[in-house]
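One chain comes next, on its own, written out as structure tokens in the form predicted on its own.
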Amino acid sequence: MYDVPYHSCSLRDKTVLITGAAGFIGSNIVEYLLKYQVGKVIVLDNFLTGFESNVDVFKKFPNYQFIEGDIRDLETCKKACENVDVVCHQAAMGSVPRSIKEPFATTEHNICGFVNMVSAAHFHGVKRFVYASSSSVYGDEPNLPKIEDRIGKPLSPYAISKLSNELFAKNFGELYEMEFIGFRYFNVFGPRQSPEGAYAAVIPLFAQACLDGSPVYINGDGGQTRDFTFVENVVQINIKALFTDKPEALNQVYNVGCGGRYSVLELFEGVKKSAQTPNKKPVFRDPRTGDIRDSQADISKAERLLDYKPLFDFMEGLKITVNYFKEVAKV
């Protein structure tokens, strides 16, 4: 992966802080930066939803530093932001169902933690702050594809927390003259995404179940659609945002997807094909509370202002992902 460089400037004099880097998306961003010889990567994570195995491989790099800590603690955030050039904030308590069950914890991590990180960055004079929002902020807005300026009522505490991040970023950008770029991710998937736990994402769950023979559960009728986005596309746009020199690209929120739309049943068929388990049958169960029916990203704004060009379509990314889980199963 990452055979194509997504940056045009030298990274050798850059120090990048990545929060939540023991997670799936964060660890992929770390991998890219180290491959292209960034000056230094500082990682902040508390392993609440991330895994040591995702970052242990980076310990061999002299320009890698790990800080075990919690973004809910302001002093920890300040320590992590010291001598940093740019912040890439991926840390969050994810999952719509988890937020419905644990709204207080979601608020603490996703809102208070976000404000702590921005405050710490401002304290140390860090101007560029790139952060993860979510396509869940579109809520009950029915139109497709989703356009950044047209959102509805959020349907979960998770969606509310991510929308609040965008509002804080807009306000802090004006108050503190900082440079914010937020990304509304659309169903990101790929290597290192965990199938473990009650709130695991659908693609690693399907992949593992097809490979180990356990049941594949589909919530609802499987007709719900998503813009599934391979993780390297997400890494690409984060890198471009961290180092862009375009003033018009700053203090904006962008959709990050591929612009396509596939049903969960089509996803299941794709996983079966890649896993070579053609006789696998799904088990249907009740829909999840707070889920939207259909989602698709309009990515024209990201293409125009950040030169975003998704290089991996859904089926190509799915094949890479299932092959990754095959290799993991052999270990």
Ligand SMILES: NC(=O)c1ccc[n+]([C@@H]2O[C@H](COP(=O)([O-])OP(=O)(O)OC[C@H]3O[C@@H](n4cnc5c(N)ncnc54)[C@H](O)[C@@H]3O)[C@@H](O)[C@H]2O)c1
Contents of the next structure:
Amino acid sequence: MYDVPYHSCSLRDKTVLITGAAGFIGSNIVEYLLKYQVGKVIVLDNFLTGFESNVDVFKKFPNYQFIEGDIRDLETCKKACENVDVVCHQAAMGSVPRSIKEPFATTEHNICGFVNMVSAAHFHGVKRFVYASSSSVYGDEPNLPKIEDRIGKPLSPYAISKLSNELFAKNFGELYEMEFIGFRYFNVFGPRQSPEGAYAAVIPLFAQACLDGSPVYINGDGGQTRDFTFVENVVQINIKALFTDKPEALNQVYNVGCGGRYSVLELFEGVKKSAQTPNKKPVFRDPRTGDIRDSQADISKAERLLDYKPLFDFMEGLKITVNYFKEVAKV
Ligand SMILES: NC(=O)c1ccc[n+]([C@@H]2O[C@H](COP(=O)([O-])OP(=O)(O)OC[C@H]3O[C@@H](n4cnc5c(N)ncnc54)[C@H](O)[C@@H]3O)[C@@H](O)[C@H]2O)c1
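Provide the structure of the form predicted together with the ligand, given the form predicted on its own shown above.
Then the entire complex follows, led off by the chain already shown.
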């Protein structure tokens, strides 16, 4: 992965802080930055849903620093932002169902943590602040594909927390003259996404179950569709946002998807094919409360302003992902 460079400036003199990088997306951004010899990359994570095993491989790099700490603590955020050029904020408590069970914790990690990180960045004069929002902010907006300016009512504490990040970013951008770029990710998948725990995402769950012979559960009839997005596309747009010099790209939110959509049944077929388990049968169970039926991103804004070009389509990403889980299973 990451054979194509997505940056056009030198990274050698840059110090990048990535929060939440013991997790899935953040650790992939770190992998890219170290591969292309960034000056320094600092990671801040409290291992809420991240893993040592995601970042162990980076320890050998002299330009890599890990801070075990919590974004709910302002002093920790300030320490992490010292001498930093750009912040890439990925840390959050993910999962819509988890947020319904734990709305207060969601608020603390995702809203208070966000405000702490922005305040810390501002305190140290860091201008560029790239952050993860979510396609969940579209809520009950019925139209497809989703367009950035047309959102509905948020349907969960998680969606409220991400929408609030966008509102704070808009406000702080004006108050502090900072440069915010927010990303509404659409169902990201790829290596290092965890299949563990009650709130695991569907692709690692399917991949692991096909490989280890455990049951594959499909919520509802499997006809629900998503714009499944391979993580390298997400890394690409983060890198472009961290280093863009286009003023019109700043203080915006962008959809990050592939612009297509696949059903959960199509996904299951794809995973079976890549895992070479053609006879695997799914177990159908009740639909999950709060799940929307269909989702698909309009990515033209990101293409236009950030020169985003998703190079990995769904099937290609799926192959890489299933192969990754095969390798992990061998260890
Ligand atoms: N994966 C997706 O499909 C998806 C979709 C939409 C939005 N997002 C958002 O993208 C970001 C990254 O998601 P991911 O899939 O990599 O999730 P992840 O759970 O793998 O990573 C999140 C990381 O944040 C860390 N973290 C959480 N709370 C923290 C705190 N208080 N202090 C320090 N670290 C903390 C966790 O330990 C974890 O390592 C999140 O903000 C998530 O809400 C992800």
